Structure formats: C-alpha cells, structure tokens
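So this first bit is one chain, no partners, the form predicted on its own, shown in structure tokens.
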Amino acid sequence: MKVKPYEQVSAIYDGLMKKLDYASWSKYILLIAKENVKDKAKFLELGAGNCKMAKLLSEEYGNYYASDISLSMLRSGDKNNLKKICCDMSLLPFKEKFDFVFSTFDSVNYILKQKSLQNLFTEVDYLLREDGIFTFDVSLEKNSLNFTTGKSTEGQHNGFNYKMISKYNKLSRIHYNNFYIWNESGLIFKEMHKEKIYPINTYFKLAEKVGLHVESCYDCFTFKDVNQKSERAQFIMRKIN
C-alpha cells in the first residue's frame, strides 16, 4: 500500500534517526543565529517534523514557529507548547514577518521543480524583516555519488519492522529513498521519498533572482567554504533591501 511520504515513517522516525547528534547540529544552527541575529529574534523554522530541533532551538529564541508538510511528523513529535502548521514550505501561509528561517536534514532537496525552488525563495524573501536571515542545508551530488548501486537499511523500531533502499539516478539527479514498513500483522506500507539533487550554483543563481544576498556557503556542520569534497552545503542568505 503506497501512502504519503512521511505519513507512515513518521512511525519509525526516531529509529531511522538514533544516531542523529540532535544537539550538536542545533549548536550549529544556534552558532549563525547568534552570529547573525538578534536574541529575541523571531523564528520560522521549515520542514521541522518530528520538532525535536525546534524544542532545543526554542530554549534560546522563544518567539518559535515550526513548520512541516506532513501532519503526521508534527504529531509526531513530543507535546509542547510550540507553535506548530502544517504548510508547504514553497507556499507559506504567514503574514508575520522574521528574523530568522532556516531548514535543516536536506528538506529543501524534496522540492523536486526549480520552479518551485524558486518559489521558496521568493516567499522566504517576502517574509523576512530587513537585513533578516535565511540558512538551510542541501545534499550535494558527491554524497549521492555514493548511492548509484543502490543501499539497504533495515531496523526495527515502535512496533514496525522497516526496509529503507536508496538510490541514486544520474541521469535525473533524483534520489530515491523508498520505505517498506511492517508491522506483527505483516500489513505493508510503502512510501517513496525523491530528494532533488540541484547543481549547487542553481542555489545562487534564484537567490539572485529573488535579491537574496549569499552571504556564505559552508561546508556543512563547518565554517569552512564548501568545496568540491564537500557532500552537503550550508547556505546562509540575508535580505537586504
């Protein structure tokens, strides 16, 4: 049975990502922040699922909004006060303005059409406060590069077995992450995840369209420029009218 990415992962979400240092990526988000914006900054995160990033970030900056496509991941997550919608990150539903939005786990990567890329962008741009930062990552080719023979993972995790097999089409640059998910019944679920693997000046080249200013490209989880070794890029955006 085929169902909506994220609708039945969101089950085995925290199992998939166990050995995700939560902390240490959120002390990397919190270190451009500080860098960048004000303490009482207000923040938008997007594609936040499970919201476990979202509860360490909002310790620091309490004006917090979280975001994600998928209802199921929100649910997902612990109950806390956090402000939660459900929206599509190209066609935000906001009419506040921030200081500071930002994507983290290649969620960018799942918009598929440039198009639609670029419609981020321009929403990102809009709601944005003057001189206000955007910062996402993004899988870069050389980490799909690994993954054109195709790889398994199996686990088991809150009363479901899973299978995860990723894929890597040159030719389309999309990468394939398909989940067959059982539980004790063998009921199966199938859900496929595309992640769109742009050449990395497609990134500059809309930011300069929608007059978002680069101000740096990192080498993720670094502070270093990103480089041709380099298997995911941290983008750091400002608006500046």
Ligand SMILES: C[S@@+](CC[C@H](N)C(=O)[O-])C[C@H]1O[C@@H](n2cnc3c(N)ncnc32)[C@H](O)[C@@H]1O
The other form holds:
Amino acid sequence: MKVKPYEQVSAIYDGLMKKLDYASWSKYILLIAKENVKDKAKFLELGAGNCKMAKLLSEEYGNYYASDISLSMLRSGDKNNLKKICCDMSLLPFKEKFDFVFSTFDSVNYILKQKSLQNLFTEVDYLLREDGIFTFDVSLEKNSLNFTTGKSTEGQHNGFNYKMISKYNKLSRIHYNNFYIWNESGLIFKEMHKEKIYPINTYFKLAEKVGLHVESCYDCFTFKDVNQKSERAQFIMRKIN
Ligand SMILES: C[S@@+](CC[C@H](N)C(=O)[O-])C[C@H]1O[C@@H](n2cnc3c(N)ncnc32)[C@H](O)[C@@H]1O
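Show the form predicted in complex with the named molecule, please, the one above being the form predicted on its own.
Then the entire complex follows, led off by the chain already shown.
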C-alpha cells in the first residue's frame, strides 16, 4: 500500500535515527541562537518531525512553536506541552512575528520546486522581526554522490521491519529514499521520499531576491565556511529591515 511521506515512517523514525546525536545537534543550534538573538526570543521550528529537537531547545527558549507538514510525525513524539502546528513551510499560517525561525536535518530539501523554496524564504522574511534569524541546514550534492548506485538499509523498530533504498539521480538532482515497511501480518507500506539537491548558489540567489541577508554559510556542525568537501551546509540569514 502506497502512503504519503512520513505517514508510516513516523512509526519507525526513532529506529532509523538511533545513531543521530540530537543532544549535540541541539547544542549547535543553541550556539547559533545565543550568538544572534535575545534570551526571551520567540522560536518557530519548521519540519520539526517528531519534535526531538523541539523538546531540547524549548527547555532554553520557552516561547516555542514546532511545525511540520506531517500530522503523523507531530503526533508520534513524546506527550508534552509543546505548541505544535501542522503546516507546509512554504505556506505558513502565522500572523505573529518570530525572532528565530529554523529547520534541521534536510527538511528544506523536501521543497522540490524552486518557486516553493522562494515562497518559503518570502514567508519567513515576512514572519521575522527586524534583526531576526532564519537558520537551516541543507544536504549538498557531495553527500548525494555517495548514493548514485543505490544503497539499502534494513532494520526493525516498534514491531515493524523496514528497508530503505536510497538513490541519487544526478540529472534531476533528486535524492530518493524509498521505504518498505511491514509488520507481522505482512501488510507492506511503501513510501517514496524525494529531496531536491539544489546547487548551493540557489539558496544565496533566492535569499537575495527576497531581501534576506546571508550572514554565514557554514560547513554544518562547525563555524567554518562551507567548502568543496562539505556534505551539508548551515545557512544563517538575517532580516535586515
Ligand atoms: C528528515 S525529517 C527531519 C525531522 C526533524 N527536523 C529531525 O531532525 O528529526 C524531514 C521532516 O520535514 C518534514 N517536511 C517535509 N516537507 C515539508 C514541508 N513542505 N513543510 C513542512 N515540513 C515538511 C517532514 O514531514 C519530516 O518530518
């Protein structure tokens, strides 16, 4: 049975990510926040998934909104008092303003059309208070080139078996992650995830177009400039007027 992205993957997501160090990743985002916004800053997270990062960061910044397009992902996290909003990051439904808008772990790569990416930047620019920060990471082609011949991963989590096949199409710059998930009764769910691996200049060009100032573009998890060997970039953009 074919289902939409993250509808069933939400059930195995923690298994897939078991090696991911959310504590360290959240410290990196906190360093960026502390450097750039005040202590009582209002946060908006885009593509928050099952809110692992939100749980850690909202301990420091209590005025926190976590959003994601997938209701299954938002529902699958721990029970807590987080404010969760199900929405598309390129069509944001907020009226209030934020000091810090951010996204982690490829969520922005899920925006497949350049026009929608521009909408995302326009929406965020509108929602930021003056001097506010928009920071996000993006997966780069250097990473995807490791997947041109396809790679597969298998595992078990939460009573489900899963297989993920990852493959990069260099021509279309689409990185596919196809999931097959089945339980004891044998029902198989199939999810096809697509990520667009934009040339890094696209992000600079679109930021300039909407008037967001790119303050830094780091080799992700560091504070060094992105370089030819970077597999992931961390953008820090500021609303300047
Ligand atoms: C790889 S997961 C990352 C989740 C989370 N940030 C983390 O670090 O675990 C990508 C997330 O982006 C969300 N996403 C994809 N497209 C989106 C969109 N257009 N608007 C909002 N969220 C989106 C997915 O539902 C998914 O939860």
